[in-house]
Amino acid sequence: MRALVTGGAGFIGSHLIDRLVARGDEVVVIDNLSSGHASFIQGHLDSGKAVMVEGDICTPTDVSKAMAMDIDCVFHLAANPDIRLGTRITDTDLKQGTVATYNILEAMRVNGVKNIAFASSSVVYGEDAPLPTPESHGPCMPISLYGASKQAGEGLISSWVGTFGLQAWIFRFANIIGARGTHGVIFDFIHKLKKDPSRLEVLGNGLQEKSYMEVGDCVDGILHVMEQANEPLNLYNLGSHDTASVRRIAEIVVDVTGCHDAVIEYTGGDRGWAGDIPRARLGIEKMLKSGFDVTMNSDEAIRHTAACLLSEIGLE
């Protein structure tokens, strides 16, 4: 298979093409590094295995440039990473998350490619949801414009399924972390304890709970799914068994950093930031009746995640 993987040099894609390779595939990576590093993937550069695209998905010529080079299936994965940014520049993911999703579909027509996977999110889902949160749940109504363009982006997949003939595999993420985060929660403690060692400030009251997924079972439950599932439209939530609150995981990352010192400081508030969902979890019976299950439940992989963050930042 040659795939084309949006956002390849960032920190899921880079995971997703490490598997990629590993199994014979080709790939063709497009990004434009915004928040992407190129030695993330630079050995399968190197070795010819993936090749670059540097281009941005919010240009139509950029991504027919990319969809051209013989593509079987497309992984969908750029978006703006920063859900906070919406909050300041409001069209940030109308641009890079809905118009980029379309240039992708529309790319893909052109081209005749018929088969992509897509990273939503959780988000979706809005914060009435119940809890643990299936797949059947709706109306969703997402509370942050990222959200938003998530939602929307699904809906663009599911019309093009409907009439251009394509199959795609939507994944609902919960927070994937792990190795290579260039962003979130961890990575940002870590900066916080770094400049400051004697004090973490936390945003919110700390009560925040979420799940959590290790990026590593995450690329191996889009594959595995991707084997399993074969509808026209496949909609599959990617967690873990559990949650952690944001209390749980500066506990955590003071312990792994040897901060043991900090004092831990909560703005307060129930949100870290406007659009933030106080408590997230995803149903994942469905995942695991298709035969896979995670390696790391919340705790493990925030531990796990805390760790490589130091290491690669030089700081264990």
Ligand code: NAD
Given for the second form:
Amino acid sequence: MRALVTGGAGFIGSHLIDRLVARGDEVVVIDNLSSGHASFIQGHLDSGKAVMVEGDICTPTDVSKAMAMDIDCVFHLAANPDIRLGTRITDTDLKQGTVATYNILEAMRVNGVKNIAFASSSVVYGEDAPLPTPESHGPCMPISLYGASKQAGEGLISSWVGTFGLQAWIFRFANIIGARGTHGVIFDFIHKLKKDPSRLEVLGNGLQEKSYMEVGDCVDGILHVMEQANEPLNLYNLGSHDTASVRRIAEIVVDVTGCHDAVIEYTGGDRGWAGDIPRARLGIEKMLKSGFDVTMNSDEAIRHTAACLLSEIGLE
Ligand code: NAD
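Can I get the form predicted together with this ligand as well, since the one above is the form predicted on its own?
Then the entire complex follows, led off by the chain already shown.
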């Protein structure tokens, strides 16, 4: 199979490519390297198992160039990863999420590519959903611009399935963490401690509680579900069994970094920023019924990630 991975030089995309190459797939990557790094997939580029189109999915000619390379399946992961950005700049998620997803789908239609997997998010459920939240919950009312763009992307994909006969797998991810992470709470904490090992500022009151999934589990889950689920449109939450509070994450990061004297300071308030969802936990019954389970729960994934990122970033 030849896969096109949008955002393949990113955190999750690079782990996905490790798995695709390992199972013998050929991979085409389109990435503008805005938050990704070619070094994450350099081994696959050097071996010829992956080829890179350095381009922007907001530019239809760049997308057409990649889509014309005899693609069997698109893994659409490229997007602005920073939910907080929408509090300052209001059209990024619209352009790099909603419109870019349209560009991908339209290039698929023109080139006769029939299969797409999409990286959506738990934030589409908004903040009033029951916990754990099953895929059947609705209506979905996201409270961030990023969440709105994910929901719009899902709607576009569903409409391309209904109108142009695509087959799609939409994955609503929990918080994905692990080696090569380039953003998120653990990454932020390690950078803060690197700057000042005597204090750790935590946004909010630390009681925000979310579910964390290790990136290897996430990409294994994607590929497993795609083999098992064969409806025209397949919707799956991907997450772990439990949650961890931001306070707990701060404690684990302080422990793993050895910055035991760091004073943990909370900025206060029930959330990190406007549009943040204080409590989130995905229902994972459907994922479990497909025969897939995670190898790490939230605490284990957080500790593992802190150790990986500490060795990548260093404290010196
Ligand atoms: P990431 O920033 O590491 O990956 C995104 C990749 O897309 C990067 O390599 C970036 O350079 C590329 N990119 C961004 N805009 C682009 C554009 N316009 N054209 C071409 N390339 C572009 O982030 P990630 O955490 O690996 O996220 C991957 C996907 O999963 C994203 O769609 C994200 O919204 C989604 N997601 C991530 C999480 C998480 O916890 N990490 C949770 C839910 C959903």
